[in-house]
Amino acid sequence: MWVYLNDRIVQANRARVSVFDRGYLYGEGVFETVRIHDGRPAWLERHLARLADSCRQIRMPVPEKNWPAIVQRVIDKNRVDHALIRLTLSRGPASPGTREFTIPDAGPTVVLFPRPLPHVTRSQRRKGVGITFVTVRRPSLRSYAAHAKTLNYLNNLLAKREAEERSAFEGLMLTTGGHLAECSMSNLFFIRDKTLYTPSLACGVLPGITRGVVLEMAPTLGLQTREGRYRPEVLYEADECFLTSSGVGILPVATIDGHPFPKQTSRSWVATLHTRYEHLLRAQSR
C-alpha cells in the first residue's frame, strides 16, 4: 500500500507520524472516508466541504492543496477501483519541550490511504442486516463539535464493539435524551406509509454524505421526507429500515433486536432507493 504523507507518497511501512502529533496525543484532527467507484472518488466535493466545516468547528485551518488531484494520485498509485480513501488532517506536531496545550507551528499532518469496502454478503445486501440498541449514547450538541467528523471516535468504536458482542451488524445509539440518533458507522432511516424518516441534525448525528444524497433523491421517487426527534419505539411501527454510509451505500435492516420489518422485500422502497443510488454512484465515475 502507498500512503500520501505531507506532500510525499511512501510505502505504508515507511509512513511515520510524530509521537508529538496533536492527533495522536489529543485526538485533535478530522477525517473523511470517500467512496471510490471505478477508480474515481464519489461526491468528493461534498466530502471536502464537510472536511472544511469540521476544521472550522475545531478551529483548525484547512491546508490549501489541490485535493482532487491528491486523491486521484493516491487512487492511481494504489491501483484501486472499488474501495475507500481515508483522508486525515491533524493539528500537527508541537516541538518537544513546548507547553502542553500550545498550538504547534509546524503545520498540520496530512495523510491519505486506501481501505477496503466493508464486508457485506450478498444475503445481507438482499435480505438486510441485524442491528441492536447499544448502551453508548451520542453526545449532546452542547458537549462538543458533534457535527464535525473528528478523530475523537471512541464512542462510535465502543458502540460497534458492543454490537459485535451481540452478533449484530451495527449498534444504534440514542441521544442523551433518549431519542434515536445514529449507528456506530452509519446513519439511520426508516419508512412508514410512503414517508421517509431520519433523526435530525439536532440529535447530534453526523451529516453523512450518503444521508444527504438519500434525502435529495427520495422525493423524486415519491417518498416524503421528515427529519426530527423520534423515540425508539417508533421503529417497531416502521415498514422498512435501512442504513447509509459511504462504505455500505444503502443497506437494508432486517431486524432490530430480533424485531423484523414487515415490508423489507426485493420490491420495497429500500430496494428502489438502492437502485437509484447505484445509478447516481456510477454517474460519479464518468
The other form holds:
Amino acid sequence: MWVYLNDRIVQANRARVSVFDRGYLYGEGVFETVRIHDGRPAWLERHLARLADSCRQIRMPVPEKNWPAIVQRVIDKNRVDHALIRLTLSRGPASPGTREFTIPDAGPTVVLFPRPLPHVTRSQRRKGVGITFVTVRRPSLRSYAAHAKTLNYLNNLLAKREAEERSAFEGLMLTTGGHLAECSMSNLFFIRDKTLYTPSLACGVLPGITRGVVLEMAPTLGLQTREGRYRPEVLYEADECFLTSSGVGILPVATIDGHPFPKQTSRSWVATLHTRYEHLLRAQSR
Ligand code: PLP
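Can I have the other form now, the form predicted in complex with ligand PLP, not the form predicted on its own?
Every chain and every other molecule in the complex is listed next, the one we just looked at coming first.
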C-alpha cells in the first residue's frame, strides 16, 4: 500500500510519524473518510468543507493544498476502485524539549491512505443488521467540539466494542440527557407513517455527509423529514430504521436489542432510499 505523507508518496512500511506529533500525544487533529466509487471520490467537496469546519472548531489552520489532486493521486497510486480514503490532519510535531502546549512550527502532519469498505454481508444488506443500545453516551455539545470529526475517537471505539461484545453490528449511543443520538460510526434514521426522523445536530451528532445526502433526497421521494430530540422508546413504534455512513451507505436495521422493525421488506422506504442513493453515488464518479 502507498501512503501520502506530507507531500510525498511512500510505501506503508516507510510512512513514519514523530512521537512528538500532537495528534499522537493529545489527539489534536481531525480526519475524514471518503467513499471511493469506480476510482473516484464521492461528495469530496462536502468532506473538504467538513474538514475545514472541524479544523475551525479545534482552532487549527487547514493547510493550503490541492486536496482533490492529492486524493486522486492516492487512489491512482493504489489502484483502488471501491474503497475508502482516510485523510488525517494533525497539528504536527513539537520540537523535543519545547513546552507542552507550544504550537509546533513544523506545520501539520498530513496522511492519506486507502481502506477497505466495511464488511456487510448480502443478507445484512437485504434484511438489515442488529444494533444495540450501549452504555457509552455521546458527549454533549457543550463539552467539546462535538461536531468536529477529531482524532479523539475513543468514545466511539468503546461504543463499537460494547456492540461487538453483544454481537451487534452497531452500538447506538444516547445523549447525556437520554435522547437518541447516533451509532459509533454512523448516523441513525427511522421512519413512521411516511415521515423520516433523525436526531438533530443539537443532539451532538456528527453532521454526516451521507446523513445530509439522505435529508436532501428524501423529500424528492415523497418522505417528509424531521430532525429533533427523540426518546429511545419511539424507536419501538417505528416502521423502519437504518444507518448511514460513507462506508456502509444506507444500511437497513432489522432489530434493536432483538426488537424487530415490522416493515423492513424489499419494497420498503429504506430500499427505495438505498436505490436512489446508489444512483447518486454512481453519478458522483462520472
Ligand atoms: N457518526 C459518526 C460518529 C461517524 O464516525 C461517522 C462516520 O465515520 C458518521 C456518523 C457518518 O458520517 P459520514 O456519512 O460522513 O461518513
